[in-house]
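For reference, the chain that follows is the form predicted on its own, supplied as structure tokens.
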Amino acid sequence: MTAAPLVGSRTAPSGTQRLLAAVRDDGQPMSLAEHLARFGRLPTNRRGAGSWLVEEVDQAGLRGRGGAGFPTGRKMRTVAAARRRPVVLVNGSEGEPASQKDALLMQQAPHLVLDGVVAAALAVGATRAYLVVHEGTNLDGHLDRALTERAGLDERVEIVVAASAGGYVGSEESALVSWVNGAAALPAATPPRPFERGVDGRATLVVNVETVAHIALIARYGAAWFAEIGEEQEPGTVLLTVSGAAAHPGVVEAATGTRLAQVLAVAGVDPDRCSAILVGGYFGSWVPIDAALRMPVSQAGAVSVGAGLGAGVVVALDERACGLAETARVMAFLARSGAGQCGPCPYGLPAIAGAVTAIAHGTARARAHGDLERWLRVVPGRGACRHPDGAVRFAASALTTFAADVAHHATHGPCSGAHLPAVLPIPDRRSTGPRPGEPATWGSR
């Protein structure tokens, strides 16, 4: 329940359409002009204070879209009780080589993502607000033009937008803040997690673009607006980018506990010619077809399935493809992209992502399965961060849904399939951005 009257609010948008009414038909970014007719001014409490924003958002029950799907509410609580003036840092970096709902939402509805940047900073008590995105997706200028439009709003927030360090890991949130605090993009021991120490040694509040979008909207609708459709328990709707064997590939709005079924339909997806639906993306679970299409769309669902919701990657496999050949290419990308400050990442990624290569490609001995099986029990859990986990979750479901070809592959060598181009992109350079300790500024106000 909001703590005081609110100015600008507007009629909220109706059905599943909330984050993507704010992106134009023709795919050009929408302008302040256009916004603020559609959406009306972001609103703001009369006595200036923005408590009253952090109980509508633990009250409507929004979790973080970026993958972990902690409560954002709690978070934001936890941050504005710092004893100093704490911080804000928007990951926009979308280190998921197959996610694009994020750059979506920053390059064609810029001003709900930077409604929200400013939303969140206020209800925190923080006046400067990071927001570091991947190399690509300032290089139009939509966040720079977007910001010069805002400049006569008066917001009380500095928005810095830089770029991010590139690479898998880069993104992970005590790696950003190590980058925006002039160091090397690299996981940390915690605790101290970000919300206790981050930027510049205050307490800092880390959440994803589609994120803070959401918060912008629960600002100006509230928190019984927001839980009007959706699970109980994960209220809302969530973004989903679909690929892979799909006629319509791109972003879909679902309200959560939708089936996978519908999403995939809306993208033009054939269930009957795919094998397999990758959930979650590259720390995520290959799901069997028929599965898949019974999953719920949220984080329980996922789970329902042996699978996790994500950064909301869904890659629709095409039957003729083979899966086998797709986890290898995946998995040497992740053996080659950990943070190498500990055991799993030089050692146990590359064994797994080689003994996964022998078995799509056929080349397999006869103890490689008795040891990756081993690898893949002995790896999660012993590494600073959960990049080994992530990686070893992928491989493991590979062999499962997928077993019927391991044993093909073991008995007649790889499948037609194993040499058809790839499916999931894989990244060219592990490293985009800047060098360590010289993050790029292109804009701030």
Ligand SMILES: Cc1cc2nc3c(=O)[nH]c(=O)nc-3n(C[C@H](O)[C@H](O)[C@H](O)COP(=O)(O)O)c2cc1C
Given for the second form:
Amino acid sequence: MTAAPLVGSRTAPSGTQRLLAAVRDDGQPMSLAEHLARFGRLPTNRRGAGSWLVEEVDQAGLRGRGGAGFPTGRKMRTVAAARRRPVVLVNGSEGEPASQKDALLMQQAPHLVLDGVVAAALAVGATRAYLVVHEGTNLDGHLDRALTERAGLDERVEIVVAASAGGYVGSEESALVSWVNGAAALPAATPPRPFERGVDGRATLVVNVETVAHIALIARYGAAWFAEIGEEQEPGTVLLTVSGAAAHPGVVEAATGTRLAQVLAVAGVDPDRCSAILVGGYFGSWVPIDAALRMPVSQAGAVSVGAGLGAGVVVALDERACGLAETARVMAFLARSGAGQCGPCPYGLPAIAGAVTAIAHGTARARAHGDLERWLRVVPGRGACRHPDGAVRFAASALTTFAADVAHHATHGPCSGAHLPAVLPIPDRRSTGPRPGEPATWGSR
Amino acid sequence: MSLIGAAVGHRTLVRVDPIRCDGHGLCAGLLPERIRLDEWGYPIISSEPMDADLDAHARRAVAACPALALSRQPAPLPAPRTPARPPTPRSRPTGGPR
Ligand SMILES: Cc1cc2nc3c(=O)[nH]c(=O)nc-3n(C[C@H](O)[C@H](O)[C@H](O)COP(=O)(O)O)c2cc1C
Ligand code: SF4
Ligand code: SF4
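Having seen the form predicted on its own, the form predicted in complex with the named molecule:
Then the entire complex follows, led off by the chain already shown.
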């Protein structure tokens, strides 16, 4: 690897293993030399790299992989049009407890991620990019070492790796922007949204780690290649983190439109022994197993079964486990994770969590059901961020999917599953809430 | 619908900044047509636009809010039947529920 490799000369990954083509089987991170041998250099030195790549990403139909699924090209175009030089903020916090895909990419394919950070920055005309990971993951040190390896690449983007201390809500985009600006990692009232006014008051492109990894490949192989596989409306592949009742839990890459049944089979899930699948994470929905099996893996596919794809979390619930008890624990976690800034969130979520817990324990009073229905209607849409909306969606899906259990618990008390070990991971209590005033811990460059 | 004209420009919406709002509840008393309170005392705001008469009440509510949390903004124009030029997209990137 002495002579600079020809731009884009390496063959594009074929099949559905695109991002995972950058992940070695032995669990070791891919070195820069190996990465360049596999993918070639980023074609960053093309004239007008900026608008060209924004167009390409737009043409590709790439949608954000951080949860909301917004078209990335559109967001890039808005930021690129800002009067002052914009900033890029790549979201590697992966606050979703059951998600591991971003950590996998950063851990094992650091150069694909860093390529993506550079490509996204050059595309929108930024010269500085932040890559924010979660504190305590050791990913910051790891990424800094990868950055050192790239010193010779002569990139025109300054990348700052930082570890944030924010909890679940601290990884929401306006909270990250506040934190990078030196304030607490709390969501801010919008507008202005980060793409209008973010880091240092500049237009800021906030994108997820997986999203930029796709951008790194689109920059090399183009929009047509990207859209070769997957659904027409939202092409390409997505990373899913499959866990729960799975013999081979882990990160699976699938073309959009693939039936979820196939993904579950790859992860060793026996659908005959599962009652439901949690799709999308703790802002997602419980989907009854039959509907989940035929769900196409895509935003639209998830919507078709009443769910959302979110950040690609898929958890298989063993039929013996109690979906209500699982939901109650997660709701309690979400209730204490709120930033406590907006009335309906710190009052409403604990109320909802309490009612779900009472239902799971079989101790709910008759009027608890009516209260719960009302809170689920009245709480969403009124916070500065969408935390309460996601939490409400999750709780509401449990009441529908586990309706038979709700009735059973009301008459017979909790089922035996309520005493089984918990399936859904709950982060440690101390790390759930944002800690205002925490000093920023910047990774060294 | 021939709503084009001065009246359209005057239609407004009332908005609350949920972070600033302390749940004083004053606003609901001053603008009950658009604001009611939830059981914790926080405002639930209707998305129904206000005409000039009601907007005058909204102005009073905005001025009375001790937390400076209330504001008024122009209501989005109803889509005209024959747009003179292609409408600019109003949608914006959102960080929606994940
Ligand atoms: C409470 C909350 C937590 C979030 N946590 C994350 C996260 O951990 N990682 C992430 O990429 N996006 C997270 N998001 C979404 C971000 O706000 C933002 O939309 C996303 O990073 C944009 O990237 P994308 O367009 O590539 O999806 C969260 C949103 C909310 C409301
Ligand atoms: S909605 Fe909840 S989590 Fe979001 S900013 Fe307000 S209080 Fe914090
Ligand atoms: S008067 Fe202001 S602070 Fe009080 S409830 Fe209304 S908006 Fe909130």
